[in-house]
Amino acid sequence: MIVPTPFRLSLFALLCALFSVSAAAADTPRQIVAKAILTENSAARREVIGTLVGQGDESVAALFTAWREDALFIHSSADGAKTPVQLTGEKDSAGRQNALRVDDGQLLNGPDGKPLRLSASELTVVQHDRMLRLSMKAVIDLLDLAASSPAKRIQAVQTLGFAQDAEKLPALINRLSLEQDAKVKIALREAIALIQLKSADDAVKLAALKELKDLHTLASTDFIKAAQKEAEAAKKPELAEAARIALGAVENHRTAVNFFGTLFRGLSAGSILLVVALGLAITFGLMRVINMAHGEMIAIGAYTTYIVQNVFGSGLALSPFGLSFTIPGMNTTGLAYESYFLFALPLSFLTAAAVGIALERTVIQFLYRRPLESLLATWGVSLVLQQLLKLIFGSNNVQVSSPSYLSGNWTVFDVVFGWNRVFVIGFAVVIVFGIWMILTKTPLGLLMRAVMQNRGMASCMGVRTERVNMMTFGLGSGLAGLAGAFVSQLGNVGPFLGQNYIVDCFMTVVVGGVGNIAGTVISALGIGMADQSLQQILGNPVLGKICVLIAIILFLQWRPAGLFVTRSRSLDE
């Protein structure tokens, strides 16, 4: 049995309050706390404050706090009118400030027209007691439920749902019925739904577990328990039974939100792998190069970012080899600030590229046809471009921020869709499909199928081998970089960032079949899936990654050259 205190029964005359004194209900905030600062009787006072529960005038919250504060009076004027008024602005030599009237904000003026400038001294000061004050803290506490943001409105229902507080029962009814948002009145049946639960009437709890069955609500889980334990323990079969019964509705919800969760995060691990492993397709799959510097070449595109976004911001000091120096900042906020990354993402292609070329005219050029030595140089060249990297940036891994139109989420049906992965999905669509144009629709592309091809026929042919090897470089070089931008985007960046992805790059393109695009897409695709939904099944992220490794090496047992075989003279040889 609930016993009623003193708060309890000011809240109920409150809620009373908000069906009884219709009269109010046309008044502005402003104006009911002007009337009930000239309402003299106490009760009185405290039910007109009560018609303000439910209504999200922000300045409801810093009206009361002036009132407790001692910092609202009243002025009465020579012909008798009283006016509750909040003093502000600066004081003059003789202690008068501007005085704003409560019930609309507005200065208050004299006889003639001109703003009063009054101390406090020459006011009444606005009593208040304990009583009023639990009333005003009763308002504030529900204040956000008619907030202006829909997700305001939703936290504090869940705040209040989920304390299960047999008080702010009324108040919730009462909002549902104003409530115009569809996910806010769900929000709200949830909540009354939840504190229903603790009902000492069966009826009524049954009736919230019904609706709890509708909902299916996954943060209802714990409470549903809680009352099957409840009912279990005092012996009440039906109600246990719709406890069951909904906490089943609930379960239901909560595979099929892991299911297609899970397909969605496979879908951007997939794509996530696809960007990073195209450009190794492009340097080992079509010129038979094994870059062990690729992953390098991804943490230089994430880097570039890091330094452009330092450029639209403050700033970026550095010291490589003892020397120091400032790359001086833009000071960009805003907007002007969050659009770094649209900067960065070519910046990322063109720095990683250059490298690239750069890579292939000082060592590769001399190891084509030489797999061996070709892997043993570059993975020399990737521990020197590591320790460059850890000399010029420090060996700390650095933070790059999202901007905001990345940062946020879509939740549909409780699956969260976030917008960098939603982004890198996109993303990938867009550079395979470039790929794609460049490899069929272009001269450089038809160059580079002729040398994959044949290149000995190639350069009988006039083609400049050299120059579309170095082209071809470059291309797969500047595409780790483009995905060193993004990776940057979902953790930290660090000198040894690509170490993280050049082993699954490799099994990807491998899996897919050397030299084959469309095989390394649904290479990605398909890895990214397993590793995702074996992660989901087994529970343990590790044991998952095992046995996707497991099957990669069974498969190859298998297919030795991947799911498409590339078959040119030159392979045959």
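For clarity, a rigid core is taken as the largest C-alpha set superposing within 1.5 Å between two forms. Numbering follows the first chain given and starts at 1. The shown structure was predicted, so the numbers you read here are calculated from the model rather than taken from an experiment. First, how it differs from the form predicted together with the partner chain.
Asp103 is among the residues whose C-alpha shifts by 2 Å or more between the two forms once the rigid core is aligned. For Ala94, the Cα coordinates differ by 2 angstroms or more between the two forms after the core has been superposed. After superposing the rigid core, the Cα of Leu439 is displaced by less than 2 Å between the two forms.
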Second form
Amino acid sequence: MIVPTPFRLSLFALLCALFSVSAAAADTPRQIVAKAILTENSAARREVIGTLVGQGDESVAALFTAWREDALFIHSSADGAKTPVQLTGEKDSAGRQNALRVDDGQLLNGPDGKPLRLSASELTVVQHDRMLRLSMKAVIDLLDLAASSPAKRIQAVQTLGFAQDAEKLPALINRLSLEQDAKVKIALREAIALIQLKSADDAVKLAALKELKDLHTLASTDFIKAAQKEAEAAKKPELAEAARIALGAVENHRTAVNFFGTLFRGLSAGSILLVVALGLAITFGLMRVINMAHGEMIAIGAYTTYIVQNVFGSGLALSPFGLSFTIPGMNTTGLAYESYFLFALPLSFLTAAAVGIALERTVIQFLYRRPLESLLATWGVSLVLQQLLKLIFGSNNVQVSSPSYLSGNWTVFDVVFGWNRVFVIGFAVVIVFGIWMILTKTPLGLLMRAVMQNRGMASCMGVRTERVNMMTFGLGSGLAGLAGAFVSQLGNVGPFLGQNYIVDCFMTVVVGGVGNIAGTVISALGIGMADQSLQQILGNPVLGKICVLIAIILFLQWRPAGLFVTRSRSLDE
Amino acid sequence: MTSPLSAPITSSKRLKIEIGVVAVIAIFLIVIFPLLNAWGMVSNFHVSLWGKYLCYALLAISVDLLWGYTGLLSLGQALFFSLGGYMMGMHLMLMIGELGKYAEAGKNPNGLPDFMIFLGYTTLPDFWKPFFSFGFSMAMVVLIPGLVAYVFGFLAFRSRIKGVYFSILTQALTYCASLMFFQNNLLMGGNNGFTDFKRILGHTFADPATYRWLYIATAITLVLVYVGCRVLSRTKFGMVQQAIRDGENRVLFSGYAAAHFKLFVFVLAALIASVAGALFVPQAGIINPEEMKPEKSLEAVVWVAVGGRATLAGPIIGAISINALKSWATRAFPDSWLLILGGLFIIVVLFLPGGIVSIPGKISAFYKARFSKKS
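In place of the form predicted alone, output the structure of the form predicted together with the partner chain.
Then the entire complex follows, led off by the chain already shown.
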């Protein structure tokens, strides 16, 4: 296809004009507007305004609006110098107002150095015609290209690029020469290449495809595919080949992004599982108590976070058992409000630990020799707790809002890292380290391990086993509560929250091998990874979960006691 | 691990008394209760309610066979119960035929269950076709759960998974299956399951007599299962079974292949649960994946624990009394039903490990102790 020469020429001329203007970009947008106002010839005036495309700021929009509303004037001083002004402020009795200079936004001073007070009737209104208004509109449309925040600029650039409107091309090229931010530059190059894909010139198209191959952005896939189809239809093997290569580059990039994304999600899913299962690794793994109420400990932690949040906010009205009372709120805002989570963490630990200790004293201490019965009794406890939570907080889910430092994203090479998930990973590391320290480096940890290994012997050596049992169970429950505080950041909180985690928790501990924190860590991460990658491969979360469960059942065929076996000479262990 | 909870009956006199009591109860359940209904002295509602209670009793016996007699706490009996129910449900769905909503509107020429039409299917999937036959469906009620139990049990017992691990694994299996059945593309009705049945073996569900016959079938099954399990528990097999519960390693060292015994009991229990499910579905009129949730299995374990494990009367008493309590409490105290159930469970586990059936023995022991002190 041959492009009509006049069009090419005019494009060339336009580009030259643009570059010449941008070379003299010392003028601020305001100065350019002032220059345009003083330009008499309407065509020349449009040209001056055209130079604003892609580099205007917010003041330009305001000026143009004023211009269209006949609120810009030309002030001629006594010596004949013409200054474009805008009238603002209160009118006095004579209808006079302050005058702002268009070129710098400052007050216009008279010869005596004092601000001049002018009325509209003394001044010449700056004229405008339809063509001029159109070129002003073009500038305003592209104003976001010069927005102060890079994210806003990227968005504007992408909108233009995806529209593939050839008219916007010069503006983008102009902006690219001005742009400082690396990310915006990439977005600009992408948008330019996308628009050039629509070009009539094969050479331009080819160059655009090469550019897209170098950029390999995910968003360009559909456009490249369209270009490929078009090239194949038009029997242009060279173009089709270039499109195929570009597409290949994008697909490679996508595979890499998916891979790292899955890796990250697997790691974070594993960390969540780990945080949730660690408490169980202590109560079930060390104490051999099958605490079916573990899930409710998680829910208690989550609800504690909810209460703390409301205390920092506007308070909370509860009406359990027909009573009704209100927890007063502190009505904090901003950073003080967002710090609620830091208070919620220890409080949810303490609340769940207290409930756990109460549970241990009233029910579990009688069942240490009957593990299967402990399963049944704690299931009863779990039913009671669920119902209590439902009666106190209502059966609907409640919303726990994430503090801003947990709700952002962090995108590196198109892989999105949610702050809350990054935080969970970091937190899991801290907790595991903390547990390891407690179990191996403190006197309490020593006693715990002694009692768990041989309750009778420890008792004979003078260890107060009852107390140690209580503390251990409290620790395990408290960890569940802590997990609840995190879980509340990831989704809604409801009375049956714990039920979502209980099966996974037990699976994690069983696979890891009871009585072993390291096993729990490895199995949690492994299950999290397997779950996320299977979801990715199968494209169906439920199917992925089913496969993981089946894999676990088969894994236990191979290692019935889990990853790490605690060796014992006892026959019935 | 646990002390023997049931002493084998030694005296033939006690056996005769037992046979007499069972016969009287059986005659009442199978003959008199339905007759009272036919004469209008028992409402239709109660017949269908008791039909369901007896299905639960069957499920409880299957739990007890594993937990009470073999020491295997299976949390997967709800899975087999539902599988049996689903097999029956498939047949009942196909029996709806021209009475379905889409068929009445003339939009269902191939006789598909309504939910499939809703999903956009026009022809019946191949694996559904044989379920037009009642006999085939009944065979599947036995085969499918039996096969699942066999494969899972084979794997689990071969690698000597026992105790808590067995419980957790069966729970995971059930959870896994419920996730699967919630999926629409399994073509088993998704989360709505099967419902709106119209007729069974040519009898419409609008007729109370249909429920009466279903009730009678359930009662006969229950009596047969009770007698069968009672006989089994007195055979050498039953003795080995209980020995596995009390000391599996000693059984192994005595030269018995404990895994085979456990596998047999596991499959047998699965079949009982499955038949119970197949009888339950036409009487309840619905089956959906909710029935497979882990807590359903635990609920069945509660019945056994409350009634009295390692006895056969215990599970029946437990299932019927707890479900009667549930029917009453969910109406009288809808908010606190779970509190009652949970509390009851904690109390029974802590203070009454023998369940309801152990109460008379405890009372008589209490009086004997007082009497002997006085003399």
